[in-house]
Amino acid sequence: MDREGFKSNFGSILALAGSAVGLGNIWRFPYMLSEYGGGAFLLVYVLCIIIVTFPIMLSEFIVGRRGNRGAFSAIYHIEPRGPWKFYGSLAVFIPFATLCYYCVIGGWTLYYLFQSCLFQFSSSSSPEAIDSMFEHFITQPVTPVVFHGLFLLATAIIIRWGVRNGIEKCSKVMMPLLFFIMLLIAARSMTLPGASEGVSYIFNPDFSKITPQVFLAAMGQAFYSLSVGMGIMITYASYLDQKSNLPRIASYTIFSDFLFAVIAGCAIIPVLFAFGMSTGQGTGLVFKTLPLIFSQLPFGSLIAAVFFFAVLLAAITSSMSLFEVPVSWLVEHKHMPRNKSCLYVFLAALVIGAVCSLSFGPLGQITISNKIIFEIFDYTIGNYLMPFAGFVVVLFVGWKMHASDICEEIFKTSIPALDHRCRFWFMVLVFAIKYISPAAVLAVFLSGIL
């Protein structure tokens, strides 16, 4: 099948790295330092994003570029018997489903850029009407949904492109923007006075913190952060050439993603510190506690402006690899043209997204086990669909690809023609497939029952 892929490398390391950098580094990511003693975290969280995201991850890559199908289809058309057609399903809906209420945070920078730009987080500004902003912003019933629909309608552009002119392209200037906006903002953060104490807590680990909850904490943060298990990372491995490197590929974009990662946690939680303050929890991080601080610093809203513009990139470039999926499905199955694809993913999202922000404001008394709308999707995908998702891929290239397969995608070569250290470390790496990663799969997915 005559498809659109990635025109080169680079492009296409970018672009998947793009995928996974994304919200969750910048305000999930430190506050799970925090939580979780900081250095022990860190260190406990490399060890699982190379014992058990690295495998996770090129499974995804072997499945999507051997199939050369979208998430949809790809297991199906390698192997078309048995269970493994309900997959592609699951692997449309999970990106899609996380794009809706993905793209209302989105639409929460965007605002929060609108609003620095209007120099609402300078030393003027009261503490008191900017820790109240956030609230008084997100219950609104028409402002919120405004700029969801902006930040949705700026992602289907992109995508309306296509994979060389949209995804790559963009990638290609936004990825770079965005690790040198973070980096001059980390520098400026770790030269605060006080500051020091930060950058020690996060590089100086405590060993007597390394608990099995900061393990299973950082194998958590490492599989969402990476965007495995949502069917994303099989449809751009099926944009990639034959001839790339697929080992190289993950280790650059799980690399890239840690790195950020890193670079978040220096540019945020040194400040904190400096500033004697809490780190907050998930959203407020970034939307209330940052803000405050940005007023008391000479030329706080320029600050703020640069740094909800480096929040904004790193959410379009997520946001882009999630609205590709549904869209390539459209294309491939549903046989619509590209625009028509992009116009039904952005009508549907749109509706749904906006359902998802109501659910602050006038939807708000509309729950489930205490969760509003938007609760339900981030805990419903987070916490089952995903674990579940990558538990089925790890599964099906561990226990029902053939060695053969796997080592033909990975080395282009059989096995008996590999030397004794490649086959080492293939035979390494197949056991981790079958074996380490379902079984660390398993543990996220049960954390998030029990």
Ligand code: PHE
The other form holds:
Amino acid sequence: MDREGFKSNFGSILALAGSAVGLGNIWRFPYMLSEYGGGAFLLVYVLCIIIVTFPIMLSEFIVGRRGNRGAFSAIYHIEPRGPWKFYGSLAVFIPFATLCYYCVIGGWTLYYLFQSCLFQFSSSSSPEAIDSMFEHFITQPVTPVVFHGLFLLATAIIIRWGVRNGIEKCSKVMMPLLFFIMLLIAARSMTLPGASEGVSYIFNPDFSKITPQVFLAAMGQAFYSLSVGMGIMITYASYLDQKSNLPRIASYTIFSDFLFAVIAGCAIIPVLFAFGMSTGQGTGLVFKTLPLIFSQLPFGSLIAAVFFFAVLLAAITSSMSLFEVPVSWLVEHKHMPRNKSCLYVFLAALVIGAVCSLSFGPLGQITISNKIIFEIFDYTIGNYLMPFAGFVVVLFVGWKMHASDICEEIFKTSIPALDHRCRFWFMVLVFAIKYISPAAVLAVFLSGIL
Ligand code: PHE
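Given the form predicted on its own above, produce the structure of the same protein in the form predicted together with ligand PHE.
What follows is the whole complex; the chain from before opens it.
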């Protein structure tokens, strides 16, 4: 099948890294790091991404490129028999549902960027006003919905431009820019008086803090941050060149995601220490604590604007990947033109996202076991659907696909033709895909249920 794909290896790595690097790195990782013991969490996280997430990402790459189709039919194309077909619907549904609520937070970021440009986070604003701004904003009926719509619209426009001209070109501009900005902010933060304690909190592990909970939290974070278990990596891998080296691309993607997470940690945690704030700030870290701190720094509004611009870039490269999956499904399976597909996905996500956004305010009464609609999306997808979908993919690659096909995809040659070193790594990989990753995913899944 002739499909549009990424033009260069470099562009595809930036697009993959763009999907992975997002709010999960800048907003979620620092607060997980601070909640689960700093260095101890970092150490466990590194183990998880190497041992558990790398084989899963590689499995998704193998499925995507071998199937040469988006997430909906890649598995089915490789194995038309058996129960695997149901995975396709799941792999389109999950990114779409995530898109709806992810763009709500994207909208918040846009709003905060806007407020920074209006000098709302300067020394003249009272700390109480900054602190209450967040709750006041998200509970309103109109403004958050408008900003959600604007964020979603920006995503839709980029996706409408296509894989090369939209996703790849934007990632090539946005990712280096994001990297540069985050480095600058981290440098500023780490040189604040009193910040060194924060730096050592991140890099000096206290081994007594390593518990099974830390493992589960790190694994959940690795899943979320690397966008696996969603069908996204399958769809993006189907745009990769047939000759590209999958393990190398997976390593680069994972490494850049990790690098961004550490830089974000270095940008945020030392500031907390410098200002004597506690480390367990939870989800309010980026939208409440940081603006408060920015307002006390010289040129606070400027730093806040640059920071929220960076968060916006990170969020949009991730939402692009979420948006692309249902669009590729409509284009490939419903034979709809790309324009029209983008419009339909935009409208559907606008309506559902608006409901998620309103659940912080006017629709706050609608709850299921004490969770508002937004939380139900986040909870169900993060704890059940993503681990489950990830589980299905590793099961498929590890237990259903032929080892010779896997070898063909990874090394572009047959098993007997592998040299000693490659054969060793191949066996390690297959072992990880067959046993380690499914067991780990199952643990995350069960911990979410129990
Ligand atoms: N990986 C993204 C982040 O860290 C979130 C995401 C998850 C994006 C799943 C797409 C799919 O923010």
